[in-house]
Amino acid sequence: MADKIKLFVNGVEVEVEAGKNLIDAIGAVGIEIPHFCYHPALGSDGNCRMCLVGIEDGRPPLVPACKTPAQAGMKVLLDAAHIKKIQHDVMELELINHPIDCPICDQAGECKLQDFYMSYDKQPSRMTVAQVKKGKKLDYGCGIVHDQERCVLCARCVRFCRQITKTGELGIVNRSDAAQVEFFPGRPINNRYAQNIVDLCPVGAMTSADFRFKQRVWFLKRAKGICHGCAKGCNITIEHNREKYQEDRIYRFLPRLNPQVNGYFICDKGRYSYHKENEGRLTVARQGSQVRNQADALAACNQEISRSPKIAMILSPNCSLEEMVAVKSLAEKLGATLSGFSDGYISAGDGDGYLIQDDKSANRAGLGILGINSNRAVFEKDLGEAQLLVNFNNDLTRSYTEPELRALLKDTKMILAASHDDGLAAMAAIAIPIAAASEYSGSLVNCDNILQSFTKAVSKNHDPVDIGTLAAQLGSPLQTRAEQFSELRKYLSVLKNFEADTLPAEGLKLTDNEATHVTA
């Protein structure tokens, strides 16, 4: 627990966390100090001057709040006339050459310049000369579109490239009205985290080519999620909307702060993985080439299972712990073998030691915790002896070419539970559509052994089932998520004090014993 101190804001005593600057300390108790250039991940820069405040202890009349640590007994002035005047003057300076294109700017609804103007200024323009024109809709690389006229020169983008990615593509050139953010000649932005620049930009200067004009932000619904793009399990906000008569669609993933996992940022590949949630989906059950309704397809699956003396099962390393334990229970009931083989999900050398991992699966650690064998040779041996393979969304085309896979399967029939309609679905005797990661709830263990939970964000017009529910329909003894979570407590003693939806927002750090499936 952080130490607390008491100070005064406009004469009112408040208790804040010690060791923070005034913007963060006072902001945590709901009192806003306007600012453009400061960001907790980038530190203080002090160039925008929007956060100037007064301190009644003999200091200079104005100090930047971003560079001033909160101290016990401090008397902070935010509403004095001279503070209001400096806020008004800074806003007037920022707006001198700013185009008034708010109705078409894609940042509308997320623009701090617009917000601060309405909160601290609301003054008409006194400009009597022509505005300085600069470049518009400039391609800055990595899907970033830059509008120089809208830029307030806060330098967050410049500092992100220097401090976080250490690629240093951007700089501020020229002075006064001619100052503008530029990339070095012939070297546009080129790093794997570039889209975070769009999130950091407090105005509409840096926008995403992927999101521009797709949706107005006030139409979007927001839900917390966990990125399934790799083993890091970055925390994201899933923004989605259902147009009239259409399916609910995801329009973007944004990073969500979790100091224990990903801090303030996510990688671009994970950010763009929302496209896969929308596209290429398996939406109807099939038996061979025939479309079947869900009930008939399930009946056909149960018939195949009942008449197959040897069954092999395999599941995806992206499955939630609840799904894994449900399938494991089903396999034990049927006397089937169960594999988590998924070497194809590993992209050796792709990790960068920051957020991006070699392992492109979201819950490989869960396989180990539940004692599910992932050995390739064991899977191939089990498959060679089986008459039926029940595949719970494991994309075997990552590990085998199509000829290799057909040779491996030989006469073995495959029932496939899949979220996407790909080459593997075409090879299945029966294909059942299931929910994608944004369409159900569950929990995962990331590469740092942090257990996190996620909840359903998107509802389709006809919701597909998740793998846990499908396993129950195929006869798993664990029929509900509550029963699945209860079963998980046998493997993870840390869960004994929690229910399925009550895990801490930042996740639970597992002990070495729990992470290696040696229960206490």
Given for the second form:
Amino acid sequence: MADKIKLFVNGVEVEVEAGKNLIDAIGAVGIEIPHFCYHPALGSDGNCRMCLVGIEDGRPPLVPACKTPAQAGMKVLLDAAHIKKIQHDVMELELINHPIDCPICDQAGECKLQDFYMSYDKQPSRMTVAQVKKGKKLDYGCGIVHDQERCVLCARCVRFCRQITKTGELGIVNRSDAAQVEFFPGRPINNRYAQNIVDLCPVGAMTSADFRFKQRVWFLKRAKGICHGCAKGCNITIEHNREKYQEDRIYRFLPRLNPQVNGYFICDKGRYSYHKENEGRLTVARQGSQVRNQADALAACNQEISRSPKIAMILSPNCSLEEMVAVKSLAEKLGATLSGFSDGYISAGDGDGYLIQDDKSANRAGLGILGINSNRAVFEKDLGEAQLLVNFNNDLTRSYTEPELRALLKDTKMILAASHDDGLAAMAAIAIPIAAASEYSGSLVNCDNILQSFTKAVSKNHDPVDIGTLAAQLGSPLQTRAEQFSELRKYLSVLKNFEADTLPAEGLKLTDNEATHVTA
Amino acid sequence: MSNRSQLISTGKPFQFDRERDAEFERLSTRYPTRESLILPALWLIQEQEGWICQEALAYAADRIGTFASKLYEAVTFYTMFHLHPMGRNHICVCRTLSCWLLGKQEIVDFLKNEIGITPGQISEDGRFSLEEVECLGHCGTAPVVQVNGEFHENMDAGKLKELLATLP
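What about the form predicted together with its partner chain, after the form predicted alone?
All chains and molecules follow, beginning with the one already shown.
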């Protein structure tokens, strides 16, 4: 627990965390100090001057709040006339050459310049000279569109590329009113985290080619999620919207702060993985080439299961712990083998030691915790002896070529529970649609042995079930999520004081003993 | 201020000549961080070529071990770096307050009549280029003109005419 100190803001005593600067310390208790250039991940730059405040202790009349540490007894002035005047003047300076294209700017609704104009400025322009026009809609690489006119030169993008990705593509060139963010000729932005620049930009100068004009941000609904793109389990905000008479669609993933996991950022590949949640989905059950309703398809599955003396099961390393434990119970009840084989989900050498991992599955650690064997030879041996394979969304096309798969399944029927209609569904005797990651709740353990939970963000028109529910419908003894969670407590002692929906927001670090078990 | 962000690419690789290379290596031991070499490296390029092209910036960034964008920032910020070829004789006329008050415009007008170019231009024969610059720090002896890096104080049209006659 951080130490607390007391200080005064506009004469009112508040208690804040020691060791932080004034923007963060006072901001944490709900008092805003406006700022453009400061960002906790990038540190202070002190170039925008929007955060100037007064301190009544003999300092100069104005100090930048981003560079001023909070101290006990400090008397901070935010509402004095000279502070209000400086905020007006800084806003006036920022707006001298800024185009007032808010109605068509894609950043409308999340632009600090627009927000601060309404909060701190609201004055008519005194400029009588022509605006300095700069470039518009410039391709800066990695799907980033730069509008130089809107830039307030806070340098967050420049600092991000230098401090975080260490690729340094951007700089502020020229001086005075010709100053602008540029990349060195022929060397545009080229890093795997580039889209964070769009999130960092406080105005509409850096926008995403992927998101521009798709939606107004105030129409979007927001839900907390965990990225399933790799084993890091980055925390994300899922932004989605259901247009009238349309399907609920995800429009973007944004990073969500979790200092224990991903800090402020996510990788571009994970960010763009929302496309897969929307597209290529398996939406109706099929038996062979015939479309079946869900109940008929389930009945057919149960019939196949009841008449197969030897059953092999496989599940996806993306399944939640609850799904895994439900499938495990089902396999045990039916005397079936269960595999977590998923070598195809590992992309060796792709990890970068920062956020991106080689392992492109979200819960491989869960397989270890539950003791589910992932060995290829064991899976192939079990499959060779079985008449039926029940596949819970394991994309075997990642591990095998199509001819290899056809050979493997030559004498074995496959029931496939799949979220997506890829090459595998065509090989299944029965295919049942299930929920994708944003459409159900559960928990995962990431590569750093941090257990995190996520909740259902999106409701589809065809309302697919999750694997835990499907396993229950196929006869798993664990019928509800609460029962699944109770079963998990047998494997994870850290869960003893928690319910399924009460896990800490920043996740739970597994005990050393459990972590050892995961890596084993 | 003008936009100086349009770098010129020569399409040819650049490298320091032997003399500048030795000087760069000598300077590199002088600073606690290699990024301190940015301005000296830019001077060395300009000394060698007379101006600074895109390839030279990329070369210097690699030699220093820093981002090319940092050299791009510096070279576009400081107007004493030339981003295109200049005349054989480069004339800078200080346009800041003291020089302005004491007759910089007469000097500029004289040069326009004498060699036929205005600030920002190069004479057709390539002999002269002319630029108005910010304060050269010689206010006590204003107006001041800098020709090929050398200062000429208390300047007027007559003295400038004599000076031009001595230039190659």
